[in-house]
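Here you get one chain, nothing else, as structure tokens; it is the form predicted alone.
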Amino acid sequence: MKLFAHVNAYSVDETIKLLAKYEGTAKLNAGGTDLLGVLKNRILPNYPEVIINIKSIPGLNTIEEDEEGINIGTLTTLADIIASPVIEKNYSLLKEAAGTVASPQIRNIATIGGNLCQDTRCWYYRYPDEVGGMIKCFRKGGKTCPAVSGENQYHAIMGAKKCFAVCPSDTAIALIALGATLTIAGAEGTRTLPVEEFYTPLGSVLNSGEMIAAIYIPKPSSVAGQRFLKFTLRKPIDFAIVSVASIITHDQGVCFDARIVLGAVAPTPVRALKAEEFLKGKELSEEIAAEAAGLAMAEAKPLSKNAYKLEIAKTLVKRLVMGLT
């Protein structure tokens, strides 16, 4: 690991000032479950000169509910989210998603903000410098994505053009399904942004001088069914091959609103808009669920070795809809 300076921040304002001071050469560290591996393997084209520890900021690990929704501090651990009776009662979708992340040891230190901001797990992007030198893929300034003609078993099957690495965050798709928004702090103040608009094909809209301060989730309807499904090879610790989150509002088996979000199939989380629209006004059945699953993946264009993900995604969407009937 290369040498770097380490600084503790004690407020959001101080963090923003430090980010401005170091002008793009600093990285924030909370739980460190992703960052430390990145640093050890030297996968970044530009190694950070400074690590700013934000675990020292008080008040960013709280879960506060009012009549309209819930506010979650960015330093709240996944373990605390899972253990929260408030989240279990009204926002169970987020609890389910958080409960599938990695192992208990990691969930004890990994934060919700860090899970949203984690870097992609693509093996070309993550190829350790010490093994044979950094692979300069498109994400690192190269001209092509090696996965297109290479080992692409876990890469994107839809929505990709220049980079086919997938977004690895499970909590992101749950939050998008729940209609959550982010409070983002920067030098010009704070701004709010739907989680759905946070991600880009090469990462996120967060710039080098900003940080996520909190996540707000509006209270779902009491008749809305929430569900999260994830397919992995090793259930306890693996990143998703495909994951699906939904919140479907229905009455006596008839759907009148739906939000379905797909994970690990594209560079960003994907709203299944055609499936959502199709379900509205329909009486939920196996046939309707199967048709909705097909619509959810209608725009999929698998690579040479990952067409199997298409069928897994369809199956998960179908099971998700049927589980709410």
Ligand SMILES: Cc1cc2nc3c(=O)[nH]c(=O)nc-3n(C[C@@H](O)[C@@H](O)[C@H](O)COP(=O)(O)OP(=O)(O)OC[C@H]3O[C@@H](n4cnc5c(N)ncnc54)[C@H](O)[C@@H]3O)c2cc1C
The other form holds:
Amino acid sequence: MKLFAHVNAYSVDETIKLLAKYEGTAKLNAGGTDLLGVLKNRILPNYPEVIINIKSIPGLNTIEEDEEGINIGTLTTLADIIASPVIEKNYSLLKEAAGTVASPQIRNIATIGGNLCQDTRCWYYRYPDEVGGMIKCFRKGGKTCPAVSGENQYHAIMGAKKCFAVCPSDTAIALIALGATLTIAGAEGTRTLPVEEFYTPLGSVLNSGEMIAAIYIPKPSSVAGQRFLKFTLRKPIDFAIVSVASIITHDQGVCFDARIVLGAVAPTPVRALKAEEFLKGKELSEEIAAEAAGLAMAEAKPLSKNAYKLEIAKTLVKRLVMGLT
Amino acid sequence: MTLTLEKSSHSTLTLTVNGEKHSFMLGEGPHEVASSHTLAHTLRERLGLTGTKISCDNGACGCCTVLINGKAVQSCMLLTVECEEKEITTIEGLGDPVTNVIDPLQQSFIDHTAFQCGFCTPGIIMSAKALLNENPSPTRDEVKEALSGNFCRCISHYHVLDAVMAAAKKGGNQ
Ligand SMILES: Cc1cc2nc3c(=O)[nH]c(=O)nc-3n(C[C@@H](O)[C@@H](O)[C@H](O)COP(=O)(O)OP(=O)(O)OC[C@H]3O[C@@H](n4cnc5c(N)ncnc54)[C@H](O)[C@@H]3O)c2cc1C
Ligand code: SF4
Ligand code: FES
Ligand code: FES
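Given the form predicted alone, state the structure of the form predicted together with the ligand.
Below is the whole assembly, all chains and molecules, this chain first.
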């Protein structure tokens, strides 16, 4: 890896000051499982001059429960989330999502905040600089997107305009289904933001002077069914080809509330609002599930090589609604 | 480059590897550790602990697995400068340092011929070690899950499972 200066931060305030001091030339390092790959392959147009280690900040790796919900510090590892009895009991969706990420070794160091902020996995975007030069595609300020007419089998099938890379985070869709909010610290103090509003087609609303400090999840109704499904070629290590998360509440088979979120189908996580609306008041059956799946994907426009993702997405939504695995 | 280093908040570094302390100056010299070095690189190139292998160098194969405070992690995805004050255990740290007898888990790999080329083996043994530390009598599925981040190109997986299960049965996790 190319050299950078390395600074340990000991508080959120100090981190914000350091980010301001280095004016966009610094990057935060949490678990580093995403960042180190980005740095090793030099895929960014501007290599950071300073790496700020935030693992040295005490108190950001806790899971605190009160009557209304839980607050998860940004440095909480995915392994700690999976092992947490509180999360298993009331927020099992997040446990399931975290459990599908990468491998046990990565989950031991990967943080939840880093999972939400990880960079896209588009293989053109990630193309290593040392092998013929990094690719300056649209997402990096270039003019074109080589994926449109190239190898786009893992790219977006909906909601994309100029960049077709998908948001790779598995925990993001679980958190959106759970209605979670982020606590974001910045030079002007802290703000809160629903995870649902965090992502933009080219990344997130986080500016270079901010950091996520914590994630708050309101306690879901105890009768709500929480489910997460992820389609991959291999079980470990692989990113989602399509992933789905849902919270569906029904009474004797009649649905009265549904939240369904899809991952890896678009540049941002997607809420299937039409399908959610459609399901309310319906008696759940295979036909209804199929219709909901169709509505969830109504706006899909696959690229040359990824129409198969549409079928996978529909199948996963159907399985969610039917409570199948 | 000096400018870059001046911004860093530290200039020396002490690592605890297999119970021994090693101090380094932070820098780019032949005996120094740079801020951008990974733990895998430092173990191999500065401490000569070449049992830890580097294959993908991207967190995807498990060959570089070591233990940090008893947990399996991939040393190619950790900055060395962030590993201070942690107990690092590599494959060289298994076994008895006084008698030089290898760990029962290692012996079980030999007894079951649980490798062919052996490149993935140190990483697999470290992942298995972390599992047995936490769960001395795992089920076969728990072993599979614990080793799911370790790839073997030679398809030794079946023998590996047998070796880990046998070691666990013998209580071979001391
Ligand atoms: C082989 C492999 C397989 C993987 N598989 C999956 C998978 O299946 N699903 C999945 O979701 N992910 C996967 N990942 C991505 C994995 O890196 C993330 O899941 C992990 O959670 C990132 O966390 P981290 O703490 O290591 O992030 P880091 O690498 O430390 O950070 C990632 C990015 O977020 C920024 N950042 C970190 N914390 C904050 C914060 N608090 N505020 C603001 N910015 C911050 C960093 O600056 C950096 O840009 C995989 C990675 C690898 C290497
Ligand atoms: S999909 Fe986005 S990230 Fe990938 S090549 Fe196109 S513009 Fe770049
Ligand atoms: S070399 Fe570290 S995971 Fe492959
Ligand atoms: S024994 Fe050759 S890679 Fe596993």
